[in-house]
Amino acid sequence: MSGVPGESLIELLNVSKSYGPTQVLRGITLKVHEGDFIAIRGKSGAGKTTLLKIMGLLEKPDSGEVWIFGRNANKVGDDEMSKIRVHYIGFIFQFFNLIPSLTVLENLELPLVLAGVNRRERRKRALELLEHFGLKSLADKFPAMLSGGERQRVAIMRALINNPRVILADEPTSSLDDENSELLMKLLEKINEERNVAIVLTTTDLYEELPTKRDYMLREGCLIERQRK
């Protein structure tokens, strides 16, 4: 890696957010470039999920600016925001969020349905993705038939299906054992390196070594960059 940052994809400028009397975020400034791999660490309740939601246009800050792919989010309408989320941002949730009544293949196809992709193309892209990551044997299984590690890997595939430019991962290893957590991090690292997809992940682990390029701590609503060893 050259170390030269790519295009700016998401930028937060002096973003703050409160819920009632509790201020969760205080003047957060952060820029996510193409190919970035960023960890945001913090204890439970520190505001990590709120921060990701603001970055993914799922929530609005009380003050400050959010720039998304060069556009001020305050000047983007709801329909356009939905299109940006569907086409350019992949979300990985803490508890998988797979639909239990759909097979793995159908779960993967769901974002493509929202994007208006036809059935034949949806099936083709979903199968190709499963095959690329060695998960094709799971295609016809339902989420209840999978291990926790398999469910989270499928959730990552679903986040990738629309070829997003950014993946936002909310504590993706919190429900996994150590072995599956390591596999998951290697998978995210592979996606970041092979596809140049920017990844921002949150974790409650304050000390674990991660294969990220930048490392931050969210404490008392403030984002502090940690020096890499």
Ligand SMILES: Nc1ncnc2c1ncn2[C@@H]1O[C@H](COP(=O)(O)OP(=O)(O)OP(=O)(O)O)[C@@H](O)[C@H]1O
Contents of the next structure:
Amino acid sequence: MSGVPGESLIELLNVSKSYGPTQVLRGITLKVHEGDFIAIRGKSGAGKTTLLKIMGLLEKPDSGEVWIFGRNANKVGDDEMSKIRVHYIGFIFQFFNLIPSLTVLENLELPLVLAGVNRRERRKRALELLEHFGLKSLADKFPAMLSGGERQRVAIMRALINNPRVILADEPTSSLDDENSELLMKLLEKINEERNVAIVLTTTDLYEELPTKRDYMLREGCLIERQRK
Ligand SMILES: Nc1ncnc2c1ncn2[C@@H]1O[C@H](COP(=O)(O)OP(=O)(O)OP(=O)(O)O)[C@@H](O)[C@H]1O
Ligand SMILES: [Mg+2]
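For comparison with the form predicted on its own, please write out the form predicted in complex with this ligand.
Every component of the complex follows; first up is the chain already shown.
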């Protein structure tokens, strides 16, 4: 099936996007395979968030094709798109990841509510996940009681709770100090290795060493693959 659209988890073919007169993406082609671990680097305003939103079906491109789990996104209705998002994709947004009025446990349960999982099962899965990653002591805390690093780790747990095939993480380390950034990258690496979840992350850090398997630079709307040392 080599070269057939839809054989990858997510595939962008010649995707372009403008906001008014600003052309943000110019003919981007990118394939995310099972178990991939991809970094997209770029300066502020380069279009990283726009690109992740298109990959996660939260935004439509002006032209080009998006294939997701073997389906052409242009031919998928809104209901089905929501289903694909809920069941296959975990998002870690750049801002506002956790709901302040809910505890950590309740925040983790939220995607399962959307997926129609019953309360008992939700609680069990959320607790198991926290326990597995050594974060159980945070279960009953509210987001305001957590450090920035803890908050981002919980956001990752929440992206993971549905057993997604792909996690899209938008600048997951941007608000963290070096030590917490490293912890978070280790956590993502562990998730990628242990669970074979494909991860695409973005960063404004153009030089930081990352545990990713592929590394791209987004510049002037184009994606350039960087050679690994
Ligand atoms: N909804 C929108 N409406 C109009 N312009 C937008 C919209 N979203 C993004 N843009 C513009 O598109 C460009 C790319 O934005 P984007 O948020 O994708 O960049 P980014 O690489 O994520 O930046 P940052 O590192 O600061 O988060 C910017 O010039 C931005 O102003
Ligand atoms: Mg952004």
